[in-house]
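Shown here is one chain on its own, the form predicted alone, set out as structure tokens.
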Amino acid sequence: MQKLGLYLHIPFCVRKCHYCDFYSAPSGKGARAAYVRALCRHLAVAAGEVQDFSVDTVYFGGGTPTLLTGAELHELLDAVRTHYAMEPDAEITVECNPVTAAEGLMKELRTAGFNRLSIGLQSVHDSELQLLGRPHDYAAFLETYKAARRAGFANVSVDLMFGIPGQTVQSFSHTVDTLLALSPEHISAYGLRIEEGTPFYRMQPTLTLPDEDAEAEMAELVAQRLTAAGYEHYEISNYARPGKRSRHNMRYWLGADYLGFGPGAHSYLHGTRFETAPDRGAYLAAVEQGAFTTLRQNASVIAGKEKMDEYVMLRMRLFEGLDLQDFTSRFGITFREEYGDVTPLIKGGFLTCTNGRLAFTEGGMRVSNAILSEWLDFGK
């Protein structure tokens, strides 16, 4: 059978972090219960068109999925199991904010069948967490992390951020070393990006951000420390113990099929990408009325030059890069014919070409956006 990933968007938050541009909002108990019912119904209806798929990854993201009760999360996962063919070893991830995940909930999640936890930390310094608008302190994170371990989670991912207002190379170094002492299976380390429409976007004139040199030093520092500690730097912003890559996120980078559920969710199925509008009220109304086709908006068949460019962009995010023979087999043209001679970039230390695979070096990854922008035009 073909393999499929499922993404369930839980659009609830304690409060909006200053940098966040994902669709989410506060809500009451009744609104959350109504949303769970709608998701379950949507899952049931959508299953009809993917009967020839088996599900090997399920990802509950947000927002803050752990604002739902253990029983509600269990109900959603049961709906997946009821309507989809689940692989026995499926990776089932739930994102977690430290202020929402008490020890009892951790045990309920494990009992329900969740086997991977992704915890948003960002920094071990409370002053930096406050600047980010995070609703927790480091002590709350540590309590959540230890509760997850006691509950039996053997696959835990932790998010870090660098480039935070007021952050220094020294403070970030302390964050990395403190997290390494806990030895999570997976670490995501992202540079802060200020997106339009976020509180940080409005606050820009007052923000004291690290300069470009400091941010570059932080990116280099985290790569060196984590790889030295035995983590595999497998994607631009992601590090994993052997065998602990995010299988769900890998399907995005490899162009595999996935279905997204909930307002703001995206999907890619049978070569077509589509999305659901980020409007919880409209989503609930559409499900109530059985108007499921209206939930698929901005559908676009990914083909031709766009598909080729997307293949290159996504594969080159991975440190394994892309297989040049596979590229030619897929698109009927060599990489060099389409994108030019990369020998100068190899000689400059930005790319490697080994055993027929083209990939960025560590240094190349840090300037990959500039290189990719020279190659790609996405059909325009």
Contents of the next structure:
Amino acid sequence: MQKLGLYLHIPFCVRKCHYCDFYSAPSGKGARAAYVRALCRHLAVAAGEVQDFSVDTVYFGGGTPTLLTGAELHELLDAVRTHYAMEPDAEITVECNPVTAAEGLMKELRTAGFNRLSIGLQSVHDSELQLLGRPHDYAAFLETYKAARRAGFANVSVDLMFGIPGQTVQSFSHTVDTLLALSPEHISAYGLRIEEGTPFYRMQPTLTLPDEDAEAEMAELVAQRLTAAGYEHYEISNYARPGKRSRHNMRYWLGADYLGFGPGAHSYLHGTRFETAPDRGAYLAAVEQGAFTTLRQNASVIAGKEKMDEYVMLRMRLFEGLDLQDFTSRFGITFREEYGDVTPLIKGGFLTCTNGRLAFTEGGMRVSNAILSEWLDFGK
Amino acid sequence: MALSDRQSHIRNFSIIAHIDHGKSTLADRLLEATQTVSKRDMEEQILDNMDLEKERGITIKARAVRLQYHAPDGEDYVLNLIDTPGHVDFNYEVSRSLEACEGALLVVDATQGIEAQTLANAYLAVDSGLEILPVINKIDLPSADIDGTRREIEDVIGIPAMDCPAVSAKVGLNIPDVLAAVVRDIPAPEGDENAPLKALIFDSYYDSYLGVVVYIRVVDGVVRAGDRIRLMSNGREFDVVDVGVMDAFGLSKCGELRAGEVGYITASIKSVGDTRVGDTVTLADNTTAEPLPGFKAVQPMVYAGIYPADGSRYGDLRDALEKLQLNDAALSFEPETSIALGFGYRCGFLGLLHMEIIEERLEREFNLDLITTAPSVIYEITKRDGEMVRIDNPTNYPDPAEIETAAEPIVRASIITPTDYVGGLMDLCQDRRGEFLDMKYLDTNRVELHYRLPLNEIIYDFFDALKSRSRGYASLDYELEGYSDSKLVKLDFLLNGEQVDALSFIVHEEKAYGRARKIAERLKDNIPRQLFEVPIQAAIGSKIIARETVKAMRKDVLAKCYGGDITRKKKLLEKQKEGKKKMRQLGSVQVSPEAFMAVLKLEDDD
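Now that you have shown the form predicted alone, what about the form predicted together with the partner chain?
Entire complex below, previous chain first.
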């Protein structure tokens, strides 16, 4: 049976962080309840399309999923289990922000069946958290993390961010070390990117961002510290204890199928990418009217050259890189024939080619865009 | 010879002034006061047609307009106002426009007094034998010093100014005084309408319906529609289609123009290159014995390579240059190729302002993005084998071993400045290899400095430096004096060991090191980091005199992937790819068009 991942988008936040351009908005209790009902209905209807799949990863992302009550999250997960064939060892992740009084929530999440928790920390420095517009401090994180452990979460991921305005290599180093002492199973370390439409975008002229060299040092630092501590640097921004990679996120890089629910969610199914319009009102109305086909936007069949370029773009995000033999058998052409001679890049220390796998080195990964944008052509 | 009644009621005059002293505004008021244009139809600075002229407050092309003046004594006069460009780049055009007149209004700003161009233009007018009529402008401003300005005009230029009109063109004060003075003080045109035709071309422009429209001042004789005319400098003959005068709204046919009159002719002429300013028009079958004196074909003084930022628009650039040349005989261009920039044109200009105007018009009117190389003057190189070559492109500079002597153009510059800034400006001239000639106090507060300066020091960034060191108060005028032997070297730049031809320029030996360092630094700041380190070297021949390094790129990666949004990643990579397409690939190094431009704009930062 084919495997499938489900992504449920929970588009609620206490407030928007300054860097975030993901679809979410503040909400009232009633709105949240109405949204949960709509998601359940959507889940029920969409299941008909994927009856020959079994679900092995479920991911509740946001927004802030934990703005829903434990009972609401439980109800959603029940709906998933009711309508979809589930693998017994399915990875079921919920994202959460640090909150105070986390004890009860963590227990409820475990009871509901979530077995992986992803906490957005970003920094251990309250001044940096404030600058980011995060609605919590480090103490709240610690409380949440400990409550999660007590509740029995044995697979916890923590998000870090570097390149924060005012951040220094030293302050980031302290963040990394402080987090390492807690020994989470998985760590994501993202470089801040200022996106159009965010408060940071408007504030940009007044922000003192670390320069390219400082940001590169931070990226090097986190890679060194975490690999030294026994984490695998398995994807550009992701580190895991052996066996603890995010199975759901791996689907994205491996080109596996996933179905997204909720406004702004993305899907890749039967070779087609599509997304749900990022508009909660429109989403609720469409579900209400049973107009499920109108929910799918920008559908695009990925084939031919685009499929090949996408394969390279996604596989090369992984440190295991791509299998040259697999590339040839998929696309009927060798990598070299399509993208040219990579020997200079190997000699330059950007790529390795061992055991038939082409992969970025640590240094190469950090400048991978410059190389990928030479190879790939997504212009239409 | 007694003037005909017709001629005695004509006055031909121009207005000369330093930039911003209110020439165009005064012209507007004269049009209004004579009801040539009603107030309702008046748009600001009607004579400056081009947007560029209105924006910059300068006149680029000469223009003429006919005013019908009903004087208080009951007589009717025809006043021909010839508006001249007000910049040193266009000095020759100014001198020809002045030749078409008997008098000139010299507009002086009552708050600023005499400036370099006031003087330069006043001397031009004196040389042309014109009656000069001072007009003191901007008397509405609180800081206006009318009496001081009158005294200054008398002291510095030596013409009476105690009774001259004092006006405010802006608010329309005392404008009738100006008209009365024009009729009273400027002589009526002489000339014999029975003699063979002799007319001066003082401007021409190309019109897609009429062909070239030639502005003329008839000195002797008569020209009529149907006449066969001859242009005396090149012997070309044409049949006159139309003859007329210029009113405020355009051309108005009148059948004939007689001695003393100003107007236009059209004759199905295809190129302004045939109707050079300063040339004499006569009749093919009744030729005047002598052409008017002083004709010369203007020669470009400054050259630069112009390339389309997007190489595929080379054809568009050619079309645009051809169209501009239809109206601008002083613009020259010929194809050149650069290893770095591809196909483009080496263009010749009268000066830096002319160059800026052409660039701006190309970008604005033809929607082109351009890369312009550093401006160069023409160097005269005498080789050891005795051959003399004129070099307008550093790429063609001969091997130093072949050079016997190298000469560069020298100008005589006049700078007028408040005394406070004299020290700083003398340092500047010194620094630019200037040779001090003399200094003269215009009054207790202002000084006129004279220097001999190499033209290549002026075309660089001299004017900006002059302005910044004098808080905008100093003014500059210059004229070409000749060539002088000089120790010149060609400075080359290498990226990753490969020479970039478009960055080379010729410079005086003493300046080479400083410039090399500055430009290498600029390049470092403007070349994007690449995967590999990029060494930048400045060289004279094989000798490296400055070096910098563009460090290797350290971070260029898409980190987060929100909820499986793969499409966004693809778009970002695509955008990056698009950005790269605008880059010039120089060997293994990618250079943005901005980097080329940034290198050319060095500030006076010492």
